[in-house]
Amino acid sequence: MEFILNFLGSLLNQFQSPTLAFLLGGILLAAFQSKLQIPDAIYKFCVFMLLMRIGLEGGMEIRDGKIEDMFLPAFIAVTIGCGIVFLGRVTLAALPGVKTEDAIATAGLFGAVSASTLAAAMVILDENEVFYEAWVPALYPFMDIPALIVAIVLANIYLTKKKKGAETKVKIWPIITESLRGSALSALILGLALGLFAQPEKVYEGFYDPLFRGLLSVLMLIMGMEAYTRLNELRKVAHWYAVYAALAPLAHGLVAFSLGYVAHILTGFSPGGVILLAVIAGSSSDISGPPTLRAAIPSANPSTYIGSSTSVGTPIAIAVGIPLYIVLAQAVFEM
């Protein structure tokens, strides 16, 4: 009983993080119909800056560290990303009132990764003085790209079989190249490349790193407002999407936490790295995923997968998932 009380007390303390406060503040502003508006250009700039900072730090760490340490966590990331989509195909798609292509697109978005959720977790870990390998955020594309590819392939296979006599083949390479051209992955990969092959320490320390927390707070505010607004879209589709969006982030995150613990035992993967792996798995793409899926699966209803992710999945992944994994790590690893 004492352990449970300590666990709940620690979990409550995590909610006092400034990062979570800005997210909840945005939700409250939208709920009270505030007329506050933040231009889309500022949102895109914040996302770019956050991803460049994450990429630069990860690239510099990979350059100076042991790349073999990444192999097992990267394999786990790929496995989880693909597994989430396959699981959504056989579970969410089987529920009443759920169209198969909508279910696959939703699972694809939840298998992909949210840059904002990842950035929020990094700041909260820093606030709690929890160490993690700086290359862990570079696992982002290892989960994001495979999940989107698997979702698009499964949707195209389903829709092709649905058309009698159709023999259209699904081409994988165009899907990969389109994913890599997305704004989020482009910024992250550019940052990784610069960190690996250049000497960006001065611009990193003098520009990107000092602005990181401030820009993240603006992004959290925007996401909170967007989350509440998207609730209206989600009400128009089957309620199963809301159930999935509420349960999936924590289920995916806990599976990743378990596999990360195995990596910790086998390779010495840090507890902070395990937490970030769980956060990545529990997030759902809010930048690269929606436009990619909208273009590749045009028959899927955006209100289902974007509404599920933005209005329910992301707030739960940030406000509940991150504190949960930190407290769980404190208990498991005796941090």
Contents of the next structure:
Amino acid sequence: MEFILNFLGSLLNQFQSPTLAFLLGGILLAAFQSKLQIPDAIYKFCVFMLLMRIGLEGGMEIRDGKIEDMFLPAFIAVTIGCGIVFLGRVTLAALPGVKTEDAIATAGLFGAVSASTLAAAMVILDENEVFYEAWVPALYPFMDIPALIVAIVLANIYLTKKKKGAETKVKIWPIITESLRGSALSALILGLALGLFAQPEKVYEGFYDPLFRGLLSVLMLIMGMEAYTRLNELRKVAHWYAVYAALAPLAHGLVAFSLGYVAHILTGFSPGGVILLAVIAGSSSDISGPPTLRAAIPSANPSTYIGSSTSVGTPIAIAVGIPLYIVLAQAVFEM
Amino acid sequence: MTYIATKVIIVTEKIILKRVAEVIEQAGGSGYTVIASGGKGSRGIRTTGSAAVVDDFSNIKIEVVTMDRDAAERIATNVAEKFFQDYSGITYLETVEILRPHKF
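Having looked at the form predicted on its own, could you now put up the form predicted together with the partner chain?
What follows is the entire complex, opening with the chain shown before.
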């Protein structure tokens, strides 16, 4: 009983985090039909700055550290990314009123990763003075790309069977290049490369790092506003999507947390790293995933997967998921 | 001195712009103009220039002017057949007067 009370108390503390407060503020603004608009260009710039900063930091750490520590967590990331989509294929797709291709696309988006959720978790971990290896955010593409590929392949297999037509071969390579060319991943990978091969310490300390928190607060505001606006889309589709979108992020995060715990025992993966891995698994893509899926599974209704991910999945992953894993880590690792 | 030509207008999702452009060129269109677009249709309201998280889901209006009436009909039919099952969009033709026919 005491444990549960402690748990709820810490959870409540986390809600006062400025990062979460901005997200909730964005939701409130949109709910009260505020005329405040944040231009698309600012949104894109925020995403670029956050991922560049994350990439630079990760690249500099990999340059100075041991890359082999990354292998097991990267393998876990790939496994979770694929596993989430298969799980969605057998759970969400089996529910009444849910079209199979819509369900697969939704699961693909939940398997993919949200850059804003990841950045929010990093700032909240810093606020709590929790250490994590700086290369952990670089696990992003290891989960993101496999999840999208599995979703697109599964959807194609299903649609081919349904039509009983000639088998259309899914080309994997274009999906990979399309994902890598997306705005979020290109910035992350460029940052990693610059951190590895250049000496970006000065520009990192003088520009990218100081602006990180401020720009994240703007991004959280946008995510909150977008979440509320997209709720209308979700209302038009089966209610099961809302249920899936509320439960799946936490289920995925907890599975990743336990696998991360195994890595902690085997290779000394840090508790902060375990938390971030859980956050990455619990997040659902909001930038690069939707256009990739829309182009590759055109018959899936975008309202189902974008509505589930943006309006319910992301707010839950940030506002409930991140505090939950931190409190869980405090209990498990006795931090 | 003006000449009679046909303009094909396609309003659809930005995400398929590249593929629509290919269809236009294959069907005999020599060029096209793309304009950011918005409005209301059977799939709901689309705004222009909003801070939508996914910019690729905004709409565009593509205009193709051609002297060849058959090519214009081919473009409209091919685009509609190829994309409008899965993507939202409308297409229509207009007769327009042009100058400098060699441009088209």
